[in-house]
Structures are given as C-alpha cells and as structure tokens.
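Presented as structure tokens, the chain that follows is alone, the form predicted on its own.
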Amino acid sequence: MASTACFVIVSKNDIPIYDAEVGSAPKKEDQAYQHQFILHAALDVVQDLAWTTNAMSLKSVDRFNELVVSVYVTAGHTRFMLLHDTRTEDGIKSFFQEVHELYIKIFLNPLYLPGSRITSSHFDTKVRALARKYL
C-alpha cells in the first residue's frame, strides 16, 4: 500500500528549517506544494496545544481529508510535524523521538547556526531511512 506522507522542522521563528516528502506514494509537484500548505496552516493549532500541555508529543493535531497532521515539539519549541495517512500512532511516536536525537546532533555541532536551513545530506539520509523503517 502506497502512503503519503511530508515531514518538516519548523523552528521557533516559524521558519521551515528542513522538509521532505517521505512518503511511498508517487509524488506530484502540486501536491507538495498541497501538503507545505497544510502543514503550514496547523502551525497556529500546534501554537495554542503547545502551551497547554507538558507532552512532547502532540500526536494528531489536525487533519484535512484523510491526511493528518501529528507533531512533536522540542524544548526549544522547535515543531517536527508529519503529514500522513497512516495510523500507526507508536511508528510516528518512534519516528520523531530518533529524528529528535539527529535533530541534537545537527543542534550541537559548532557549526551549525541555530534557526538556519539544515543541508546536510547525511541527515536527509537518516531521515528518509528513519521515515521507511516506521512509516
């Protein structure tokens, strides 16, 4: 079964720090642009949860059709939300606490300028690896 899913960090500012479509489905044009803005759009319902809850995990926060929208907020209010069809509520969960941890060594390095556009394609790697092992 094909799925459908997009995954972006989104830092503090609200800045899109990293995106991709990870999903098996074949993939459109304007359907990415589709998903960026859904994704875009929840932003003001993770805002208002975010401050409600001492939860990391957010789960589904919002959905459009049958895609929904589950996120994880780091310490830092940094929010990887997920885009998807599937319902595998431990996956995701697994998914976003070891993309939280290259999240931290991307974060660490001295290199690296907090708030700007991750480019690394080690870390896409692991990501798109990550997203295939539990999605």
Contents of the next structure:
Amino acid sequence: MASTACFVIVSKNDIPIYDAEVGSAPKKEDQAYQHQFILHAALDVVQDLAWTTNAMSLKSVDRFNELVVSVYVTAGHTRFMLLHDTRTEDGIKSFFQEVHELYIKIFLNPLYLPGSRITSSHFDTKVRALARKYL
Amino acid sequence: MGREVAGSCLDGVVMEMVSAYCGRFYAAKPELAAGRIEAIGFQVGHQLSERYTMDRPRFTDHLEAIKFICKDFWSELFKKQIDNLKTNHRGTFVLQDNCFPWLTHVSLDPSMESTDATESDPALLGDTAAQTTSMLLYFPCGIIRGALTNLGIPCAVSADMSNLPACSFVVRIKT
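Following the display of the form predicted on its own, present the structure of the form predicted together with the partner chain.
Whole complex next, starting from this chain.
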C-alpha cells in the first residue's frame, strides 16, 4: 500500500534538526519540497495548540488536500511533525513514542550539541525502519 | 536504557571532577573553575531533564516544573526528594535539602586540614574548605539550571550552605 509521509523534527528554537521522506510511495522531487513547505506552515498552528493542553501527542493539527499533519511535542518543546495521508492514522502514536526514545538517546550523547542537526545514519536507518513498521 | 553502577562511584567521580578543575586545570583561577563546573552541570541537567520527562505529560506553568525538579528529578538523581520548597510567588524559589548526598562526605573540621601548621590560621583554613565545598555545589546548581532551561524557564541558581549537610538552592527566574 503506497503512502506518502514526511517526518520532520523541529527544535525549540524553531530550527529543523532532522527531516526524512518516509513514505513508501515512489518519490517525486517537487512533492518533497511541497511536503516540507506544508509542515513548516503548520508550525504556527502547533505553537498555539501546544499551550492549550499538557498532553504530548497533539494528533492532527492541520490539513492540506488529503494530507494531514500530526504533531507530538516533548517537554523540552521539541516538535515531531509527521505529514501523512489519512489512511495511516493508527500507529502514529506508537511511532512518535519510539522516535522519542531514539531522540533521547541522541540527546544523551555528550558530543551532541542540542539544537544542531542530527546527522547519525544509525538514527536515520532506525527511523525509516519504524516508519515502515507503523505507517 | 538501564545499566547500573554503584552510587559511590558516582560520588567519587563528582568529587574528583571538582578537585581536578580546582586543583589542576584552573588552579589559580577559581572563578573560571566554578564557571566550567557549572557549565558541565548545565549540560548534564539539560540532557537528564529530557530523559526524565519522557513518560509524563508536559508542564503548564513554572510551579509545576519546579515541583517536578523537587520530586521526580531529585529522586531519580539522589533517591530522595527535596525536603522543603519555599517561594515568594514572584519568581524566586528556595529548594532546601536537609541532607544533600554529595555533601555527606565533606567535613569542615579545620584541625585536620593542612599538614604545614606553620602559617595555618584556623579562619583561613575554614575559608579554603568553605571555598572547596562551594565549588562542589556549583555542579548541582548547574544541573538545576540546565533542567529548568530545557523546560523553557531561564533562571539563575545559587547555593547556600550555611549548615552542612543541609543546603538550599535559590532559583531566580529571569523574566
């Protein structure tokens, strides 16, 4: 089942520190840019919503055509944003929780500067594997 | 994410780090040593707060975050909670710990301090010992500051050690 999905991690200073196209549909170049644009535009909505609740998972915050943006906010105000189509709703919360664990492992690395880009290929591989598993 | 290490090893590492920075790296410049120790604590607190807030809902205001520091964070670090929390409701909090674990092995007995008794002056020895202890306290100050900064609360933390082993940390939130 082909699905489009784009995953971005935004730090609390509003700098994207990781992004990946994790869908299983064939990738088209201009669509990748469009996905990132939609995600960045959704940041404003997330900013408002994040203060209204103390839950971590904000579920779906924005829509664009058939694509939905779901967001998960950590206590340190790092946002995990996922752009996906409406078919893949269920495993998203577990996906976010597992990525949160991976993110904490990166964060605990003393050589990692918080707020800088995540360049570890190991992290990248694991995120893509989780995306295949849950999305 | 769970391997275990003896608690005394951690105490030993912290004490050795403080004495290395004060005695060897920045021997003649205590302000620089204090700054470095506080910066190390800041990074540790920053990372630990991210880890310990993983399973719980986010915080709605400053008081909630400070209470998290007093209860969950402190019990993860030292297996006990902060004994007393006072606030003036205008951005200053005092966290008092009646028996701070890293200070239990520190004694301020001047008679055991130095080997050259020729020019030793009890008041001066007391000062040196107090200065070394205050160096040790820069590390937990940095930890608290790092944890609160990661939760979105910029602050300044100082320690007050008028009677060991009790010590209190004064947190001033920058507005």
